[in-house]
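In structure tokens, one chain follows: the form predicted alone.
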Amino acid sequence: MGTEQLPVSGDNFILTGDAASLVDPFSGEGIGNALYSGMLAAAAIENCIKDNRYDAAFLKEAYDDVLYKRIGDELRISTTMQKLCRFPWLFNFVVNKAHKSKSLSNTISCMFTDMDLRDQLRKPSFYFKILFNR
């Protein structure tokens, strides 16, 4: 998944978990997103039954929009991190610096669970700080 939001529902259907491509592209984890999407799908289906509407527009609002509001940023950040790994010299530079700096090592470790911190990897200033030990 890139920065675009892929549709995960349409006329008379809802996709969840792996079928909706909700596996984190950086960590490879997917069970949390699968469970969360299943919970949101159940709520959306309840709304479909209540309103007797199963069309794509209704499902987009009841499911897609709600899902991406919750996990869209996380997936975008992870996609960016995955793309950064295409530059081995940058990856090696950061890892070598982290090996020498306990503080940087802890920061990177926390990035796996803290989305705000992980977002720093998308900013050139993060690498500038590493380069000049700030």
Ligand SMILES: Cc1cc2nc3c(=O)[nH]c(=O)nc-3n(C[C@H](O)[C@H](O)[C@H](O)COP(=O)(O)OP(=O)(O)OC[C@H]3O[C@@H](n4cnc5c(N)ncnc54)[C@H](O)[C@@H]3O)c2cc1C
Second form
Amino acid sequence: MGTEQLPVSGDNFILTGDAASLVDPFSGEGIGNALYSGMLAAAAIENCIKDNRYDAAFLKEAYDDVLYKRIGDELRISTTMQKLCRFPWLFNFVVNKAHKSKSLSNTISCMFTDMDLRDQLRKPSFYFKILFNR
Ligand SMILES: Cc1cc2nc3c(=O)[nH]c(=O)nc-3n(C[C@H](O)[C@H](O)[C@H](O)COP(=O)(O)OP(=O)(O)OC[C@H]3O[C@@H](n4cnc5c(N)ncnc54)[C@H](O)[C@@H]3O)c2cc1C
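Return the form predicted together with the ligand of this protein as a structure block, the form predicted alone having already been given.
So here's everything in the complex, that chain up top.
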């Protein structure tokens, strides 16, 4: 998935999990988002039945908007991270530094679950801090 948010529903249909391209592009994990999107899809379908509306405009509000509000930031950060992998020298630099620094390796481990921490990887200041051991 790109940084733009792809539609995950339309007239009379809802996509969840892999079908909606919800695999985290950086970690490759998709089970959590598949389950989560399934739960949100069920809630959206309940609203569809209640209002007897199954059109794209209704589903976008009932499902796409809710889903991306919850996991959109996470997917955006991971997409940026995936793009950073195109610069192997940068990743080698970070991994070599982490190999020598226990606190940096702990920080990177925590980035798998802490989105605010992971967002640091998008900022040049993060790399400057590593470069100058701050
Ligand atoms: C090698 C590998 C390792 C992975 N490791 C991890 C991991 O460690 N952690 C993690 O979070 N994610 C991991 N993932 C990703 C994760 O498996 C998927 O993101 C997740 O399973 C998606 O769930 P889903 O329900 O959307 O799709 P799926 O799990 O693919 O389920 C879709 C189901 O629909 C069935 N189906 C397909 N077509 C039809 C049809 N016409 N009629 C009826 N049934 C149909 C399929 O047989 C399948 O059972 C891994 C993926 C791969 C390929």
